[in-house]
Amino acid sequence: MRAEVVVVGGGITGVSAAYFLAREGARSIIVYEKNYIGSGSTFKCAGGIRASFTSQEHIVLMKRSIELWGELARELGVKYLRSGYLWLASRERDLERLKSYSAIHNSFGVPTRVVGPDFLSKVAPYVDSSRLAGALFDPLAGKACPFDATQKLYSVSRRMGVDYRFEEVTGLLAEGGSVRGVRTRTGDVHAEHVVVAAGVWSKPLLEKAGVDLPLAPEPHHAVITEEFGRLFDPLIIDVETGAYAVQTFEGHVLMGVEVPEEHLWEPTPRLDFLEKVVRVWSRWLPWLPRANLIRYWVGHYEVTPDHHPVLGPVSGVEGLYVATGFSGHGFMMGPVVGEELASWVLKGHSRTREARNLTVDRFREGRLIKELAVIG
């Protein structure tokens, strides 16, 4: 078998990289999910899309991506809306810093600006403000459906001749300092470019074919209470400890807080986890102990040394590209991603310079970046 292109993974970097490769005409693609679609880390995360980072390289692409974004919703009627994220600040240095990460925002054209309760009791009319010293509400962020999103991107890449296989490859095929193709455990698949997008199985992946990835897999717990009515639009952050929570589509409050965790490739369930996320978000949310809590699961983050993704080619090995390493922000950044790889593979070139920064090298090299606002 043979193919132009093949894509190692299918959750929203793979399926979003076969959508744009498709697009800007690659001959012939297939798409490699050792399970089902979103099935890694994709459908576990909570859906929040922002550019309201600190450093340029996550400042430009996020606001590259969230175009990509409403241009999605418009053309594949995915389930997207530009509603903010609001950082609430209960201590005057956490007011601070959010006012130093605003005057970076507005450098780059993201208009965050700081609010107070009389804001927040508009958008967020359940959330308590009695303990607000002041928050920071990002107008260009917002949230899309993980399901939604990922299940459009897959259907249309089908029928724009994207060839969808659920197994799993167990090796890369390179050869004289060149990829040659991916083995599956039916065969092996011969290309002239593989991308591997993994998430955090990228690592032991690629380590088969002598490429050494700085990436940890790191565990994080999510929980989803019942359906409410609106309680709350921006995607809501507690400074103090990175807490998130999202109100979804639907309903339901999806919750997240970061707890002391080894890396792991095997995440296991743990109940200080519920105790902490529920303490934290019943500050804010006082009627939270009185909700019920549905479901809770844990996936990974896979981790790089600077939070930042490892994009891009691979130096010493000519038709090898990954994408991996987001740290928490592979869904919010996979339109953006779609497109560089796209223009990498067809093209010979990244569309940025920004994500020509991301590339394995600046490891090798001592260019980590630095990223001040990372949650969850």
Ligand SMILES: Cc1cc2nc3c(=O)[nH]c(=O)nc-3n(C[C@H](O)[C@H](O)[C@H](O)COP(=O)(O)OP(=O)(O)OC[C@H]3O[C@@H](n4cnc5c(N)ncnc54)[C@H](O)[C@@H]3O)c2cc1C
Contents of the next structure:
Amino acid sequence: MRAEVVVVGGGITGVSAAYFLAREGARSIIVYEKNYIGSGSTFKCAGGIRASFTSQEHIVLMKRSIELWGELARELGVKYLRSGYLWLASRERDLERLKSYSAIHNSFGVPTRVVGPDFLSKVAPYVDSSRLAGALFDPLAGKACPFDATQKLYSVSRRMGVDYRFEEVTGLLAEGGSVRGVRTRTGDVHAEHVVVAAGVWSKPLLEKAGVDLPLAPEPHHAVITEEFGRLFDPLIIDVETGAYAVQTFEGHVLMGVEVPEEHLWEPTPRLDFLEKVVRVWSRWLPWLPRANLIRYWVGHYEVTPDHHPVLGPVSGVEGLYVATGFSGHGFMMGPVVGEELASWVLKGHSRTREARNLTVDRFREGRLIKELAVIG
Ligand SMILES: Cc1cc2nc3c(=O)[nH]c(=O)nc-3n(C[C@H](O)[C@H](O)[C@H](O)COP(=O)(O)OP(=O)(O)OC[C@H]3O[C@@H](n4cnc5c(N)ncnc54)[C@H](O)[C@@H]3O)c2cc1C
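The form predicted in complex with the ligand is what I need now, so please give it after the form predicted alone.
To see the whole picture, the full complex is given below, headed by that same chain.
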């Protein structure tokens, strides 16, 4: 069998890459997914989308991704809302930190601003403002439904001719410094280009081709409540702990907070996560102890040493590309990463300098990038 491009992984990154490759005119694309579409981190995520980061790479790429989320909503009907992010500070020192972030955002045209209790009562009527020192509002941010977005990109790209195969890629075929295709249990598939978008599992797969990816599988936990009517529009963040809460399109409140974790390939449930998340959010959502928690799960962040993704061509193996290492931001980056990969594969270069700065070479060359605003 033969294809112009093989994509390994059917999460948001893989389906978005397939969609943009098809849109930009790739002749034949096969996507391999070892389980089911979205079964990695994608269906475990909160769906938050923002450009209010502090690195140029994150901000520039995410501003473009937000434009593309808008297009996907208009053209494919993806469930996406620009409902904002609200960073809640109860301590003056956290508010000062938010002000310094806001100056960075504004210098890149991301219109964040500091707001007080009056604003909070309008956009988040069921959030208690009595402890509020101030908040940072990001009106450009928002949320999309991970299930809806991934399924729509999957079905539209299939209609555009992308061939999805539910089978594991067991190895990469490379010879004389070039990729030749992939190996599966049912045979080899030859391809000019191979895009590895296999989430945390990109690391063991690339290792087989002699490529060392500094990527760690970091467990992250999330829980949802029963459904409510409108409680708050923006995704809210408790700046002191980095905890987040978002009301899903169906009305559930989805919450996460970091608990100390080892790097684990098979994450395990943690009761102390549930205790911590309810403790943190009860301070802002006093009604929470009376709400029913209906589901809890744990998934992975694919984490790199500088919390930025690894994108683009792998030097030394022509035709091989990687897209992972999103460190908790891979869902929101899906569209822009798909667009950048299509440009790399079909035109031989990235669309932006910022994407080019994110190749795996930066670790070897010691060009790590700093990001201050990591949450979750
Ligand atoms: C609790 C939680 C909350 C999060 N919240 C957010 C958020 O609000 N916003 C945000 O942007 N991000 C968030 N994230 C991060 C986000 O979920 C991930 O960064 C993103 O989903 C990564 O997508 P992906 O397609 O790169 O990887 P994955 O979704 O992991 O997809 C990789 C796919 O590759 C397949 N695969 C692996 N190896 C092979 C192989 N050898 N052959 C074939 N198939 C293979 C897997 O089965 C999997 O389906 C969150 C993550 C968690 C855990």
